[in-house]
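Form predicted on its own, single chain, as structure tokens, below.
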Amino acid sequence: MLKRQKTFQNNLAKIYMVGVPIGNFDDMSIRAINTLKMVDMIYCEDTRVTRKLLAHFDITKPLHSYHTFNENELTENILNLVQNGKNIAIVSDAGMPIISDPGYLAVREAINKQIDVVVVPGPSAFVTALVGSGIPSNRIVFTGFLNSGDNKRKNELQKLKDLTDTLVLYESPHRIKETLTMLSSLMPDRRICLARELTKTYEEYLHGTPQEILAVADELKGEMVIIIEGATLKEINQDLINGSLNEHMQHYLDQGFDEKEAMRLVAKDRGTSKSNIYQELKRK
């Protein structure tokens, strides 16, 4: 059923999903603290952090905690508060609600409800260390927090190595070395951009190979943005090449080709005949 939300056309009260800053107030946009002072309540991760943000733009609301292990449970009562003519805002830590935070859960059900949801725009950190790296940013592939577990951590990163889309992801400090040494082992030779502190005093960008970069993980603090550039076509094939016979078909098939065009291709890339590609997998 098709939903069609004209947002600024009618007086009802609605949800505004505001930005704040990543880092430095000075990012706080005018509509934001706007937006802030006019809404009834605000449901926050932290209400610690994000009372502090608030005392600095001098705004006294009601706040309230919202965050991974309570949403469920309260998505409901924010949308009857709202059906009920409360204007609520939903902001995050840092940064955008939603990206790597809680939000998704009530604009999904508002929307579902037809419940008017406002985006107030604001700081995001992994749109700011994009533009930082010096890498293409023309095709991205955000994952946000890869899995804690290394195991799962390793896994996910083989099946995104092969992307030829910019990879984007979030890391801890104490996760850092981790994620580097499997970069080393899986991408050794990619460019990659390491941000951290963004609009902090002590911002930096390290670029480099993950190799160049875990060498001073030692000294690397705070929350941490990866871009790492997208594989190319020799990568890719060298991989392939360097794998099983099987795990090349496969590769091809996944991409949708019949059997045929997969050995052509799989015998393109090895430098052999298709022939030779047909006798060699039907003794495997």
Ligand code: SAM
Contents of the next structure:
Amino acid sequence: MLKRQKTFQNNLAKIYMVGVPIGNFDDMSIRAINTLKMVDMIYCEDTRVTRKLLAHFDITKPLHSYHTFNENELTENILNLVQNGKNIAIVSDAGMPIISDPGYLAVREAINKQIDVVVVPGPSAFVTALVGSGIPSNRIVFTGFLNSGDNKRKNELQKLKDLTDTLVLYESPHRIKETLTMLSSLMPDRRICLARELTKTYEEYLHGTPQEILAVADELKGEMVIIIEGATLKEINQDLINGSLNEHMQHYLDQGFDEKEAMRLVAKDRGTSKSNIYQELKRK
Ligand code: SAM
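Requested next: the structure of the form predicted in complex with this ligand (the form predicted on its own having been shown above).
Zooming out: every chain and molecule, the one shown earlier first.
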């Protein structure tokens, strides 16, 4: 069933998803301050972190914790409160709620119950990093945090490697060395940007290859985002040429080409004739 939300055409209580700074309190918007002053209560990740932010702006409101571990149980209660006339805000420790943070369930269920969701936009680390990266942002894939296990993370990167879109990831300082090592072997020639401690005193952007950034990895502390230039077609083709003939054929078959056309494309990539490819495949 189609649902239409005309946010500001009624006086019903609402749920407010409020963006907060990613480090520099001066990035708090006037609308975010006014919203947090207006709502009946605020749900946040770590009450100590949000209390500091509220104190800075002289806001006193009942605070409740809402995080990955109690999101499932609390969402229903929060939405019941809104249906009973309470305006409620959800904030993260930093940046926009939901972006690698809790809040998605609340929005999904609010939409199901036809409760208005008001997003009060604020900074987000990945958008900030992307803008400062000098890497194309017209097509991006945002993965948030990859798996914390080294093997799983490497597999994820292996799968993302051939995307021509810019790749945007969040990474922890504890894993940055391993991740840069993986990037150095999987995509050695890519331009990457590591943006850390954005909007804070030690803000830094490192622009270079994975290997160049790896060389100074021991100095890299704090919160960080990695922006990786997408694969070029030349790079993807080189990988295919270096791989087996069957894998190369499969690459084109997976894209929906028939066998004849796939053979023609493989021959073209390898600088040989279609009949050579045919003979070679028959020999296997
Ligand atoms: N909701 C947040 C947002 O909108 O960006 C992201 C929350 S996520 C749990 C935290 C991660 O975001 C950090 O580990 C880091 O990768 C990134 N991050 C947050 N603040 C940052 C900052 N000031 N500089 C660089 N990265 C930051």
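Not measured: the values here are computed from a predicted model. Numbering follows the first chain given and starts at 1. C-alpha atoms forming the largest set that superposes within 1.5 Å between two forms make up the rigid core.
Shown in the overlay between these two forms, fitted on the rigid core, is a CA shift at residue 259 of 2 Å or greater.
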